[in-house]
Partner chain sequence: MASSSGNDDDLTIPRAAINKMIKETLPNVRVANDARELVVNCCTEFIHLISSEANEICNKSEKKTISPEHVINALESLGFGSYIAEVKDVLQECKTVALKRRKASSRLENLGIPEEELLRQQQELFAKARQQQAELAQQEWLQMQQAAQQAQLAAAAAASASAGQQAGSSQDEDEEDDM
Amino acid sequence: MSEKSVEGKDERGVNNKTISLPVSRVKLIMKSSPDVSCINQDALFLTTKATELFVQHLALSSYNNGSGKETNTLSYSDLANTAEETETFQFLTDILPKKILASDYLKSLEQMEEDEEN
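Let me have that sequence as a structure, single chain, the form predicted on its own.
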């Protein structure tokens, strides 16, 4: 029997149409943790769905708070601003830092060195 049946469900009875992220990729990421040895299919499905909902929430929040409403686009700067300004997404500030020019960064490094010397 094939892995998928006519209704769009696989052998475990999970409806693959309810998620859009690749389950195999999420499983690979989960297995990359040394603490994980075996992954239950229900846990894999729920983790995939939760990840999908989180990304959707981040994208919608960034779109609504960002400059993309006028142009109907979502940019990196919208995501970075949302991560910095919204308490819910504060933990993403290291992953989504605001972009700065290299010259501005070098100036801030020089200023930090001057402050440490004084």
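Right, the form predicted on its own is done; let's see the coordinates for the form predicted in complex with the partner chain.
Partners and other molecules have been left off, which leaves just the chain.
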């Protein structure tokens, strides 16, 4: 039951008919959701595959939406912007503090420390 992934042993490139994410981990995460009790095994497979599609979808959308095409990079802000602009990804805005860059945050921390010293 604790199979990590259901996969076709023949890796013909990206085989869409298989699952690459660890099903057992997905199950653990699902169970940590409040009130979720029993999950049918097939439902678990579905959720795992859906999560994979989500990753691909998120990565592609963010890349296409953002400035990534010129720089050929995918950055944090690409993701954050996509989350904000795409309706289906809006549930992510809670975990995406978009506007604050780490460097800005550090600056504001330093500022606070200076203020305290003064």
